[in-house]
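Shown next as structure tokens: one chain only, the form predicted alone.
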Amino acid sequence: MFAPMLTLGAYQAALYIHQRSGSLLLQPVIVTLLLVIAALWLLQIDYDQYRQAANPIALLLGPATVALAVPLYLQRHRIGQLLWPIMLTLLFGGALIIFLTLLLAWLFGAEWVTLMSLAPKSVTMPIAMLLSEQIGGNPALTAALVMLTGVVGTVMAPSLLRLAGVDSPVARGFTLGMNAHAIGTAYAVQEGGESAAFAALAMSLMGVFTALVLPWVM
């Protein structure tokens, strides 16, 4: 029971720190990760041993993902009204995210393996790692880039949206879901049900879009 309690305790502490500080940099996911790493290092606990003991928490990821369908169901009429704008945003926005990522990395001299590891960075980790392996990337590097993308996207997106004068919960949620996957969706939940629903929708559609398009164009 130590590993699940350590994980839950670290997450509660991270939530408290985030709420008290109000800093977007102190995202609960990252703070939890750092607290758990620090605890494992101080107590000299092997990571494989911790991971095996923490499996009961991993089993909750499935129900937690399914729970995202609740805000989607509650916003089904709104989604139906905005179906064409949603599909066009996904098509052009999704393609632009991948294209700009590869272009900038190529301009900085990134090698092919790095480019293929970067390409799926804006989707959830299970999809991104499988895609990375399929197109010739490094899944471990992709996992780190996915985490970094989620954190940076969640930190930057709210400020950029505010500067651009974007107040619509639909636009804010969709932007967070497309650019910062699950971490952005977790932030969108704090903004309200409509924002959370469109963030979950964007995260799901972006995963499907990337999984279908990336192996085809690469």
Given for the second form:
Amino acid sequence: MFAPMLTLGAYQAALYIHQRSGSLLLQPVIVTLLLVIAALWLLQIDYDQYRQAANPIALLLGPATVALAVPLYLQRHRIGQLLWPIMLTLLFGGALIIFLTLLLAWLFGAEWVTLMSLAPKSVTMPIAMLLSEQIGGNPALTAALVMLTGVVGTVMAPSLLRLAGVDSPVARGFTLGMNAHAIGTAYAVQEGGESAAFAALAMSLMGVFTALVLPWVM
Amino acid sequence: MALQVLGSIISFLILPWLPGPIIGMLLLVIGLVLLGGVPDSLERTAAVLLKYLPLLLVVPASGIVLSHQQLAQDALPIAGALVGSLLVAIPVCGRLLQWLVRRQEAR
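Can I get the form predicted together with the partner chain as well, since the one above is the form predicted alone?
Everything in the complex follows now, all chains and molecules, and the chain you saw is the first one.
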């Protein structure tokens, strides 16, 4: 009973902090996550135990992902109209993300296994773990890196997008979904229906794109 | 009704290649196109689920704690690659798509 209460309590606290501060850095997902990790660490709770106890919450994640179909459906005409811009951004942006990740990690002297575990970092977790295994990475490390990417990307995205002058909901949502998968999409959902639909679309397309490209390049 | 729709979609999730929820999402889009609209009950259920999406992600995400040793081992390259690629890719993707969308709409 404790784990769900801890998670929900942390979420309530995060929402409160978010409303009071209005700061972009203190997004509810990230604050909740930090509070939960801090509590697990302070109270010396084993993650596996927490995970099992919090399972009722985690079980809803599948249906919630499926529920993204509703904004996608409502925006279907807009998506159809913008098919070419979307595909070009996916091809160019997707290749850029993978290339930069590998190049920078290599320049900083990462080991091969780390390199291969980093490659699928912007992809939603289940696909990323399969890919990591396929190209010789460490799936557990990839899972952590994917989560980290989602969190860091979601923290960085709002200010970067503002600095770059990106105000179209289509471009904001798509960028969030491409770079920060589910966590970015969760943030895009708060921005509105159009942003949510393009984030969900980007998350799915980026998964498929990386799954096709990565094993072929490596 | 909404739960039924969701339930039948979850049962599809056993397909092995892409992750189940993504297949479920695609199937539901196809289902809605065939249906020609979003049933009221489904729309309400989806709105509630999406509202709490950030909360739901916290449980798997806190699994980061399991890998802190591996992360610490290669901390510099990981931090460099992660922050560096996001720093470049986020503005580039955003600008590119916004520019392409506006160009198409101007025509």
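Keep in mind that this is a model prediction, so the values were computed, not measured. We call the rigid core the largest set of C-alpha positions that still match within 1.5 Å between the two forms. Positions refer to the first chain, counted from 1.
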property	result
Co-assignment to one rigid part between the two forms, Leu33 and Phe99	no
Degrees turned by the smaller rigid body between the two forms, as judged from C-alpha superposition	16
Core-aligned CA shift between the two forms for Gly62 (Å)	2.7
